[in-house]
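The chain that follows stands alone, in the form predicted on its own, written as structure tokens.
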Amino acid sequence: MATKKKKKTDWSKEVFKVLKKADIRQIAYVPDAGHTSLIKMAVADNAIKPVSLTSEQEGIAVLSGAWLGGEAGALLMQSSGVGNVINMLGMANECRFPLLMLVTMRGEWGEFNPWQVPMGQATETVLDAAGVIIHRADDPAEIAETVEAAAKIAFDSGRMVAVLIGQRVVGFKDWTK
């Protein structure tokens, strides 16, 4: 079977502009291929503090503390990390800390790794059950606008909001070649 990796688009640059416009000062992340460009831009930007995490739930604590210190932030993670944040979402919800999460999806279109499928299929349901407002972006042209709308809800109303960036946008890996 020929590799059918979708051509990556430059949606990350537009999303980064949106994050800057929203005055995001901290980007917490677990390294992820789907967020590589955003992470590199955050690292290169002197106005944003990139925070590399060992696990996704640390990001909620980091960004809650950032908010208490007067700074807005965003959490970048893969759908497989959503299972790691469930307990911490309760704290963010109860304290009404705004939380903006950008989640690159796995376990969907063209997934090669069976370990990614269960959480990828459950991500939206799990986040919804935890009280997170969910926006989905499956078209690269709509991602920046979707992130902008999500940031507005998160920071203007103290809500948890996740933008799920579909695997069709990020592309799938084929490590058999």
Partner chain sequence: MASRRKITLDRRKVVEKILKDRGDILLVTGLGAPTWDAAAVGDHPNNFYLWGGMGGAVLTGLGLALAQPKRRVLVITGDGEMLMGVGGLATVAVQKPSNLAICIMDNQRYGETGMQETHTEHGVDLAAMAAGAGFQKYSTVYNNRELAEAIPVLYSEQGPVFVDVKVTDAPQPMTLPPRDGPMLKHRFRENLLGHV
Given for the second form:
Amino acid sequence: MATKKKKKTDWSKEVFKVLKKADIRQIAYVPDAGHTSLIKMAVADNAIKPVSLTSEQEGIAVLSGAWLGGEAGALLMQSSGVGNVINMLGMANECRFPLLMLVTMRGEWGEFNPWQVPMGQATETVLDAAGVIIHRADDPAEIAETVEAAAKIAFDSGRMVAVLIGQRVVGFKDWTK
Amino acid sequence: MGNKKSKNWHWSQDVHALFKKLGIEQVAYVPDGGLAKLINRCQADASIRSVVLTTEEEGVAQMAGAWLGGQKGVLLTQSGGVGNCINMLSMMQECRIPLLALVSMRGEWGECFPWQVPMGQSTIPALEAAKVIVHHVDQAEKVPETVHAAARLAFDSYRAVAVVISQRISGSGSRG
Amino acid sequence: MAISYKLQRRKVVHQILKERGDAAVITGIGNAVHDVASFNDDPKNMYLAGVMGGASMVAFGIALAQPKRRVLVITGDGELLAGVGSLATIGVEQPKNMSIIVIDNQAYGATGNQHTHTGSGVDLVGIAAASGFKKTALITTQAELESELPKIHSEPGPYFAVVKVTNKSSPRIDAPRDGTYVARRFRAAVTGESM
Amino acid sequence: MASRRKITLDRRKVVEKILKDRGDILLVTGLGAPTWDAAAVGDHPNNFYLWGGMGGAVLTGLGLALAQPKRRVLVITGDGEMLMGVGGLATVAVQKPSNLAICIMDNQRYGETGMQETHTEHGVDLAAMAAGAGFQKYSTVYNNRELAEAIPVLYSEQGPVFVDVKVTDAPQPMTLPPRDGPMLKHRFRENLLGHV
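Structure of the form predicted together with its partner chain (previous: the form predicted on its own):
Okay, now the whole complex, with that chain kicking things off.
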């Protein structure tokens, strides 16, 4: 836990390197504060097509199509978005599409908005119910290697994998400011 | 609930009568084969406002509004639709708003469409993860009493309750 | 490519709320909550501090249950897009007592001001019209806002307007966050029944 | 709002005409009747049939179109399926994939669950929704003359294009293509990429 002093953006940079190494070509997302720098890097990278979605379930379909067309992709979303994708995951499950999801958690560590709590607390359980392999990372230093491992299972072993990035990592905003 | 011995009896008759007794005034659904008879009865009933949705999560939100506005409603959905509702269900939990949902199962009993199986198998765990109380029923005669119990739990004790109606009853998805 | 607009979201929302009468007001997640709460914390406000994409259908359920009362949705463009099929459902059902006001800053304000689709050519007014909304408006100036105000509050609906605003944020004014409290207070206020 | 015009087109014949000279297009079909329609014309390794994932056909087409910018991608789906993921039209329009064409077999019914009416039966105009979403090319087709104009648009106009074909709700025999997802996926990729 020695690297905790690192700034927030560091893990995003490392994760982005991992995504590039995994030859990720499509990054679909519903914007989220925790993913801000990753999204910026994706938009700035000419080899990556960023796809901004209206709802997270669209992302599962986009990445299914990407893989059918020979490209690997990743879906970035907040934990509340997990509650929108369960039915669409049925397709990825049935066809055994590789699927890499990076989920920033809400409703768990120091959450200030009570409305986020039910979905945050249900996130792991519903992903599990949908047959998704779950990796968690609560230490910024471990996120990149976790994503790397997840990308391997996803694309080499043809599985649906979610990396849950703990709210502890993203931090809770100080709402008194 | 009386004459279930009759050959023409269908559970939707009694459930529709129960809706009337309970004062259900809004019913929302994406059409589904397993619930078609109940939907038809509700549509034909001028005292119930039937609303066709584009996706099931709209119906969860509508039911929240119905209760906030002083009415009772029922969401009718196929099991696949449950997977579209999980995030919206967090409102019912957070605000403790009553929800009565009737879920017609696919991917469960004698399913012939393999793509229905993953979501069908996820339906009950996903509902439970969303803190919805699940009453599973797999005999037609028991549907009305189960819906009745679920409605009491929902509207009198302010809980989200789903009556999961087995594919064994509807027999949908057995073609192909 | 996004055009910049001059209307300020908070002033727009306050001006709308000034003439609400006994209307019920449903807010979408994010800035809309703060915009409405900063005017006053009316018991007939239902603040959705979660469930992106749900505001219009919550309001629709209320509109059916409370046909004599005007029901206003005040929400953002990102929230509306997350549940845009609701417009088709409402367009088919034609609730006369319902107005949807989208405060469109063309950004996801709560998560870092990323561009939403409305900054890239998506025309929400066009989608609402295609969905069967008979009365729609695009409001970009103070004069347009003033001429639409009476329609927002009393034109037979469903009514839909997009108000283009600057993407400058305003101070955060919180609404009560406890959903069980807000929901029961709202229900008691609009039905007259006890909590 | 769509004007009320008489609907006479037969969906099977429409899909047959669209696919007759399909060349090397990649086809994604939405669950239900559009999948049976495509299968009735003939199974093809360049077809990916969705048997589930309602609301996902257009977005699957988008991901595919982005991955294969040199190939034309055609999505054929139904009005109910389109409505369930209708926000996807905005996502597609913002991406502007020039090789993506979307064609709706709009019978104004939920065909797989008992022919209940969809929103398009009640005035919702999908082509106008696509226009609102930002599509530059969109149309509604009611007859063979309009269909004959629309087919070249689906194949060669700069995308994204959106064509809503109004078809009758006359029942059709179910013609089922393979439904094993992993097999469909492997076949599609192998034919396209030379590997699975």
